[in-house]
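Consider the single chain below, provided in structure tokens and representing the form predicted on its own.
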Amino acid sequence: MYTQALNSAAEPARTASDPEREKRFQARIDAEERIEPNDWMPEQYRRTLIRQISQHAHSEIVGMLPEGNWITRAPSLKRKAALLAKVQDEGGHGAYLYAAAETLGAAREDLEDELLSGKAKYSSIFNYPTLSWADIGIIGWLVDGAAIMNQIPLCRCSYGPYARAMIRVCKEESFHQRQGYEIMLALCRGTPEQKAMAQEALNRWWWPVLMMFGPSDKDSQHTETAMRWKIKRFTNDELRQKFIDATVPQGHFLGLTFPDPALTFNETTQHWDFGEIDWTEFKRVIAGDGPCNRQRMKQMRAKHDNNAWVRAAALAYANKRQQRAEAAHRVAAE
């Protein structure tokens, strides 16, 4: 299934079960050191990073379509521009994530084949329509906001390709986050109608924004093995109540409601408590029956078959450089 970056006769050396090896590749990850690409490390840690990779880098690329939509129509040339450069921005994630799958032997190709079959799943949030320019006010306040949460802890990811690349994906978010919450701002501190549509648009969105999180911890397959990797440093329902927890005293600053009569403040645990999520439509929107699912795919196919001569190009190009490099190099052997 994926290519092998390194020698293929060295991988299963490199990857194969060996307790021993297991042991101290766990001693290491307990004392905080961070995995390298040509270190040993057990197949199954490689497939986890690989998965979760991946699904990110293609949350990062989906991602821009919902944003994308709404190029054309923005309000201004000023929130335009911003608009392009913050899209711009998601697809660097994507190209950082994938080339961080690449150093544990996972091709793009490979990567990209698996998400346009349906085989490979992306975060379910980009499965939900932009309605109104108040939604892209929300992806950038919540929607991105929620992906900070995720991923400021994988800064400290014990495998380092993946670490690093978060840093600056971070930095970048951050930047998103705040001009999605300056649109919310501009909107409740507007007209009625504009502040109506910053609240029709946090009633759409609140909910499915606490799914992103992933399942319960009781449901989550994954977070355990993760946790004790260290490629997590926080459950699934702690992210979703830091997120909470942060989040609603923004949205009242805005004047705004939240969709969920049940959110109160515990004055015993200083967190705020929240109703009970809908799983039932967070699973049927994993596996490919949300509002916009197909059209998603269809455009992510209709890209990759629009852009087939790009990369073929790109190819060409990259074989001529080489042809001219090795004859460079029997020139001077000579």
Ligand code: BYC
Contents of the next structure:
Amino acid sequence: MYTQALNSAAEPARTASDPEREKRFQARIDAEERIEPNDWMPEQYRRTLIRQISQHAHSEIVGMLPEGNWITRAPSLKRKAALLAKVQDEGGHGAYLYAAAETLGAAREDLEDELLSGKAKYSSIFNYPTLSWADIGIIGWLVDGAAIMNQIPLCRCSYGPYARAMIRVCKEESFHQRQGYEIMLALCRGTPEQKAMAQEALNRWWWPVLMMFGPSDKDSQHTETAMRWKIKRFTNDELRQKFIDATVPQGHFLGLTFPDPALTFNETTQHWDFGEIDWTEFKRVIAGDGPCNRQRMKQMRAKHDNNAWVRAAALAYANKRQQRAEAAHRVAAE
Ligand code: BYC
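Form predicted together with this ligand structure, per the form predicted on its own context:
Below is the entire complex, every chain and molecule, led by the chain shown above.
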């Protein structure tokens, strides 16, 4: 377990509570300095980052499944190539993020075990099924759109490796969002059946996408500390509102209707007002009881088992290289 690793005798200087150092640490954060892997940091800062970064990594990897479901059924070669590239990008994002978590002393194997045992969370959105081709457009337009809204501020996160990973991830997510919106545009300008498919997808995904931003601020356990440490720069509700304000005009341009009768532009606040999110559904999905939670975990476990030989081969190769290097070193020293 990474928690055990972090509490081990090898790390006493890092884990002991030290008010003076904590004060200096907070002063660095307040001065917008980046915290780097070898810098002193409070144990709680390290744990918060490992939790958030690993859950983010898991989301990228599990997020490959709903879209992967359509690679063999994409409607044209062009669409297939773009979707394939997008899904590969998500795998790359997961890899950068696991590497960022490793800089905090977490072992990737432990993080994976936490996902497979159901202990670690991943984004609620990936527990919904992709039933039609329009769902692929919706994921790019809305899911990646929400991800960008959340991740652009993370490029200014106080922890250097996470912030730097986010810069590249955001560039790729922007392409993903564009390709999704372009799928929606093609469907909405297509036949009445295609337009209806686009509308039906929006009806199913709109509310779950709003849940991606997390619980409302009054129920968010981690926001206050994460904001103090400048891990998060905006609260969950602030980002959700920004997303709605940016997205509603895009949906209207497509000629689509949002499945929320309360959605109205408020002239006084200059924001879109919206209806009540079903937080019972959100809690159910993150507790493991969404439409596809079981299927996703089954696929992840099967992938882990099927890939055991790759991990064993990589380890054997690394050991062989290390032995060769050590032998060469011995010869050179003689
Ligand atoms: N789903 O105190 P809170 C992507 C959990 S993938 C599940 O507000 P925090 C993409 C939360 O973890 C997008 N769980 O937490 C990939 C906490 O539980 P724990 C993923 C959620 O951390 C492929 C509890 O609820 N993006 O981009 O301050 C294709 C209380 O919440 C959710 C990231 O991960 C949820 N929606 O704020 C396309 C971004 N929401 O840990 C796209 C990085 C909350 O105490 N993460 N929870 O057991 C973040 O920005 C923040 O972690 C969150 C939550 C805004 C998600």
